[in-house]
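Starting off, we have a lone chain in the form predicted on its own, written out as structure tokens.
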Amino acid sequence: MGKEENILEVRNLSVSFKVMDQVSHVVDGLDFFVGRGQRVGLVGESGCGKTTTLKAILNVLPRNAIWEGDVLFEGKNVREMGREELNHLRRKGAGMIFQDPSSALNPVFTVGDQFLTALRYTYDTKVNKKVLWQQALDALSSVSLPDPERIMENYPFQLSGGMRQRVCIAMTIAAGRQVLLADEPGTALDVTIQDQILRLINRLVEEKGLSVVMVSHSLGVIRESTSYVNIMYAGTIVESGVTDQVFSHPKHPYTKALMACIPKLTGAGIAEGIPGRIPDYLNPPAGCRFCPRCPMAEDICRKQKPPRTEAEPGHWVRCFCAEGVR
């Protein structure tokens, strides 16, 4: 994809935070984008650094945040826009789904009184309630929720889990934004509940042209749900390309290793973890950061960061003994 096509780019990020008098190096060296109306996956184990990402794509770092590359958002840099620009971006550009819809809903207001607080936001002057009621009413419905102005008058603790997320998502795509960035949005519910959050995330990409980010620790949810995945360890996207090319042939030990974590139905052997644990942030290795954890590591992997490379036409990775580097 040319990235003429692209609505969102991310080159060589990396985030670091100030604890104490010490710095946690998260993000490390970041690159992937996002084409118009893409599905494109972000997984990996939890704290490896998927929703800070998420974070500097929106400009929502804490203040003791230190950062370094380029978030580029129809080309132009999140990082140098000014107040109006980065509002901009948060009114119409691209909206976060959260992994937990009740923390994302206060409880002592009416989801009807939140759901316009939000559509006010994304207006520079002042609309009639009227029309906002509407707008409001109009996404709810596209989010397959029954009864809308029963739901506007409801409290969030009187919906399930599963209405409180579709809730979330209506109030995303009601303003009309681009770009979706799903952190984790089914991990708090059920798994039937989960499958239908989605498949209307699914839809919603069809029907309105949206670009989605979608975050997960789950390699089902990123095999059904996008097109094109980044296989992301310690801060850093190891292995990049088409979702089922990644999934099919997995070149970088770490992608490996997770594939062989996933439990078989045919109940032949234990799936086994991956021995060790994700490095010290505060201190994380010179070279590869799965170097302590890779069965393949050599002497240049424990010294130098391993470049990114072509293994084969659209599949990206970076290690020095992945298979088609050598």
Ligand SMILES: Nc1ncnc2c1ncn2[C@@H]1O[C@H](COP(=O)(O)OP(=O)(O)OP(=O)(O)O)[C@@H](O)[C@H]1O
Contents of the next structure:
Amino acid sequence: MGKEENILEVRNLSVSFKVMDQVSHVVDGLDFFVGRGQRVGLVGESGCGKTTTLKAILNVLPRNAIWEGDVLFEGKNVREMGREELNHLRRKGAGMIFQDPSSALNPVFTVGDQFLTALRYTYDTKVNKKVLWQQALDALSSVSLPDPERIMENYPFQLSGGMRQRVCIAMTIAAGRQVLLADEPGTALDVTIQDQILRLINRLVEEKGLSVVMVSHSLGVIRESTSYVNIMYAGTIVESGVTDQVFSHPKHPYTKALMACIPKLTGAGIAEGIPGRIPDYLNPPAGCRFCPRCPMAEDICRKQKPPRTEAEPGHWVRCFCAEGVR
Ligand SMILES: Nc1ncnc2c1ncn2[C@@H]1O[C@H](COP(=O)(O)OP(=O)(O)OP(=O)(O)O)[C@@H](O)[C@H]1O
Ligand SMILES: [Mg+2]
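Since the one above is the form predicted on its own, can you give the form predicted in complex with the named molecule too?
Below is the entire complex, every chain and molecule, led by the chain shown above.
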């Protein structure tokens, strides 16, 4: 059973993908927790398994995925939920804002139709259509979309990427979901729009007291919008703690390298500055996955996976060599 104060717990999650007759081991024993009303960041370079992790939370992994571990939503294991409970989770519990806003809405229905469907599951089915319609209009206005009446009549292709993402946010909020899984919101859009989307999410989260998992490549975005951060490398959380603490005293060599790559935390991408690349998931290193790129690696790192260790109160790291660990 999960801890009461955590709305979401991911424990020892592993996800592999079967492709032809090969298996790639992507997510490897990942743990993280989200408290009620907490904003938690998940940072890591492209391909480290962030989207895969969010999909596991909603139990929407593709068919070729094999997964192990537990995802607890309000103490209930998502893996053990029946169809009804899963529908409830996706419609009322947790909503995902997808990385690519064009894939999130159904192209053959108008925004209004999709909104009504979403709201019908949330409220008593007997609530009259006019009331729901008005709620949708209010939600669209709350995400600063001009002319919500027109948008309700539009098909997704008639909207820009930024508008589509706002529509998704409005739906998540109006449906009264408690957890927002935001997968690089705005990254597919230009920088000013991305900034507006992030500000919008931060404002709504504050107003509604939502819990958030904010996924991003950008350390700047994470620093601004989260209170707790998980640093992810090749399918594992290598360091976690209060955002300010991790940013001011990074412990894992990977986190240190990330911080060193960016002279100013302006939200630039990461990883270009770290020599090497993420491992081949078909044949990942047996010990620490960062080992082949790590300047501090020792013999033990090649052989064993480092355990999750509390290096300072509330500041966790998976590394044999980090300060505070030995
Ligand atoms: N359905 C799938 N079948 C096979 N491999 C997959 C599948 N989905 C994802 N992967 C692999 O899993 C790894 C992690 O992918 P994921 O999309 O979770 O990364 P990410 O951290 O979200 O990256 P990005 O920052 O680029 O969005 C990648 O190597 C990807 O190729
Ligand atoms: Mg992704």
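Since we're looking at a predicted model, the values are computed, not measured. Residue numbers count along the first chain shown, from 1. Rigid core: the largest C-alpha set superposing within 1.5 Å between the two forms.
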* Asked: Rigid core fitted, then: does Q114 show a CA shift of 2 angstroms or greater between these two forms?
  -> yes
